[in-house]
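Starting off, we have a lone chain in the form predicted alone, written out as structure tokens.
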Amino acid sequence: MAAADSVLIPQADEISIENARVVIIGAGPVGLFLALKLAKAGVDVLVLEAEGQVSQSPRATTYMPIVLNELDKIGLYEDVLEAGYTNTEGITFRKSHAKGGDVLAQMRMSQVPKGVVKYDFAGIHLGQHILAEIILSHCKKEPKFRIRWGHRYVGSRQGLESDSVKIICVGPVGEKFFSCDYLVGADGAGSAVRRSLCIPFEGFTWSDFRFVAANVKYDFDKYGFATANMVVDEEDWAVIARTGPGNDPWRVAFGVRTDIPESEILKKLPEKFESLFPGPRPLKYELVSANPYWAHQRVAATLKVGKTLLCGDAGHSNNPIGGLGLTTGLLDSAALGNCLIRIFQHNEPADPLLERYAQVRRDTWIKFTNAQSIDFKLRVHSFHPDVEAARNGLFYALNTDPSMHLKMATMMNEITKDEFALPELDGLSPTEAQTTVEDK
């Protein structure tokens, strides 16, 4: 019987631990961008992703010049430029179709003199999932990069500062174990990493509207819509923008009142589109996808606990109007990547540098991203006297003062000095800087 048992009963699994210098939870653009930056600098990095592939759900679509500058530094810019749709027009503010569809104001890139700003366009429009796939394709070329799909983070344990971080995930066939010098949570607003560390997510969730992000194939440009459009209305407000070139769908993002049951939200789409879409009736469009979600203005109480760091939406989340969420997340990745490169390649003291990363990036979100994204949201739907006065002042300036267009373009192109960048790379071009890092 013993011999039969040895044949019929499998042997116990051998518990193994996979090691990396840095483990990143989450294979969205923020996590993959950080992974690419580290791998290019020779840092062994492992990405763990719960899903089986890059998420295809409708999310961010626009990348402003400040982010393009960071993409350029690690060789992504040309691929993103080729894959996306370059917004050379600007931004149009208009009434809803139900209210006549009149143009209220336009920020025109054509009013900006050539050569005054580095990127003479308002941004590149490209689905977030395509950006992630482009970054992933670059990651796969790097020998220091690894990724494990279908591995859902469960928890981690940290000991002394000199100890490695131990991680447990649920993989396709059971529990898997990993260890690293540093763990990074880049796993979105519902971050399992943040929650496992009991870090409060401070702030609030918007209770006036629930957001819906829909991808729709419709000929908006035939009816005079620009690449990016802000529809101003108390109820039928929206952002309508391209998600890419050619026949790629348009993003129609809008709000529905929170008293509408979740099961009824998607049934409201035809009614909402009737209020928003130009053109003859009956409307003929193709709904590619739609995703309702709650929007937040929240920030983690800290972005660092021991040797675990938070990055992107795992550390802060804001409403999507204005495109500041992923923008801030990618800048987090750039800053954290520089910190870790300085630690691994230049032997700089780790804790003070990472504490400063956590404080600076948290403060940046609070002082800039949070405040600006709230302003952008209120601008499209609030008719409070103070908001209306500010909106009317902006529209008047855009319609009467040509210098306002240059001012806005300059703000979008403003490249703030990254205090975490490697000191010896200051003043070098992106190509020269990358060559220097790779030679280390």
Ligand SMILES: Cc1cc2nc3c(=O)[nH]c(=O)nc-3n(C[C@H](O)[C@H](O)[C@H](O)COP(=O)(O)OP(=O)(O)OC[C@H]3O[C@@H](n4cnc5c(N)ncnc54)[C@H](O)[C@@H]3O)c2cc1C
Given for the second form:
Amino acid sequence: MAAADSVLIPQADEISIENARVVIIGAGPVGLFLALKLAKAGVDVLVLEAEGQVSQSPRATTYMPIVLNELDKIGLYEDVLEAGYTNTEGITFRKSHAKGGDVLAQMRMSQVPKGVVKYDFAGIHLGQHILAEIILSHCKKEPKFRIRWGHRYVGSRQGLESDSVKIICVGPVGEKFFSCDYLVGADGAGSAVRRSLCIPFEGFTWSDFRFVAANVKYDFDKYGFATANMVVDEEDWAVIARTGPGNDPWRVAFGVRTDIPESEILKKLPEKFESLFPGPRPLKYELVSANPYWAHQRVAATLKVGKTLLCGDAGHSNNPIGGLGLTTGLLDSAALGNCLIRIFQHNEPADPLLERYAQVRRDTWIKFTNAQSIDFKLRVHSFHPDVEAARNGLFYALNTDPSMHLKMATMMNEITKDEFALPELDGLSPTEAQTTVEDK
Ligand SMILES: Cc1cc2nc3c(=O)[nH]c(=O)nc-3n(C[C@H](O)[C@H](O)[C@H](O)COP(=O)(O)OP(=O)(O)OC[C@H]3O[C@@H](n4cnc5c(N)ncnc54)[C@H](O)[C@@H]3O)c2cc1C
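Instead of the form predicted alone shown above, give the structure for the form predicted in complex with the ligand, please.
Okay, now the whole complex, with that chain kicking things off.
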């Protein structure tokens, strides 16, 4: 062949493998939070994200005190506080506008004595995408942090030639290979990591309602709405809450019956808003976005297969009423981060720690997040006698028993025992430190 022809035939690609101690699939808030925790502790971490940027879809808006404590430990709290809207009021339960809009009960932070709970407010309201951007900006300051955008995980293999996990992604220029000591699936409820390992996602999908998350600019404030409102109604139930400070839109999350075809759902918005929104007619609002989605109560059969771990929505998914999904996911990241740091920096035996992570976080989701989020959902729309009795009991207590406000604030502030935290990892004094695995 003439020398001139040979330059027309490209060289075969060189297959390169990029290494990291930990590879995290997914740059959602859960994956980024774990990455920050590891990178700050000096662990070499690489995040692979399918999209070209942090997801902008309207999802979580509320972070409860329980998770603010974790944000605080890692230096994120001040930024989140500054960017978000602090709910100093509490939670208002009300009837739908169509049924008169009366306030049924209020959990009032003003009734909680000062200085008794660590965070004397009912949460910070901030779009999840802004939270993720804040975490990412902190990650970028860490030399041990790397991220590859536009890299979609498609599969992994473990332990054939070595102890490491091999990963294949489809990137902007075809297939790319990675290798790590531990692989973490933080790639959301439709997790490709979970699916590629054939881990069943056990539980159910709600078949009574599909959820719609709409972001709307409307002056709810002017009509006496609090920062967080639960509208109780068999059909026109909703959560109406601020997504942030100033001119940020309000989140209006509600349900539509599942027999309504997908193509019709968004056409139902004006009718729904008529039933929900206070104020004069015709209504004048600006619809920023609206997404219908199915809500699940599902948990992965296991959060650990060999050296692959799941956390956040990849491991469990619940309906959004009560705002427990991301809260639980961030607490997973805190626990898994502590385990991996103990393995890498303190040479602790890996398998028992990670098995325990998988068991504890799965059990916590089942006993707490799953049970509570089901209760929260039924509380806003079910008129089953048992649910109605429990709801009436709660409302009666809120309306008549001043100590109820402190009880609820204390519940929201309850700092879960992270048994994986070491005092020096968590900025805690030894007396505050939780029991370690060895103590069990
Ligand atoms: C309407 C709504 C309201 C909610 N409100 C609240 C609330 O107020 N409080 C609360 O605590 N929770 C709330 N939640 C739940 C919360 O949004 C989720 O729990 C949270 O998004 C989970 O975060 P994550 O990082 O685990 O997953 P995700 O946010 O889903 O992030 C997963 C990331 O992985 C990426 N990815 C997916 N597949 C791949 C792949 N194959 N390769 C590479 N990357 C991939 C995705 O692009 C994404 O960036 C709400 C949810 C919804 C839908």
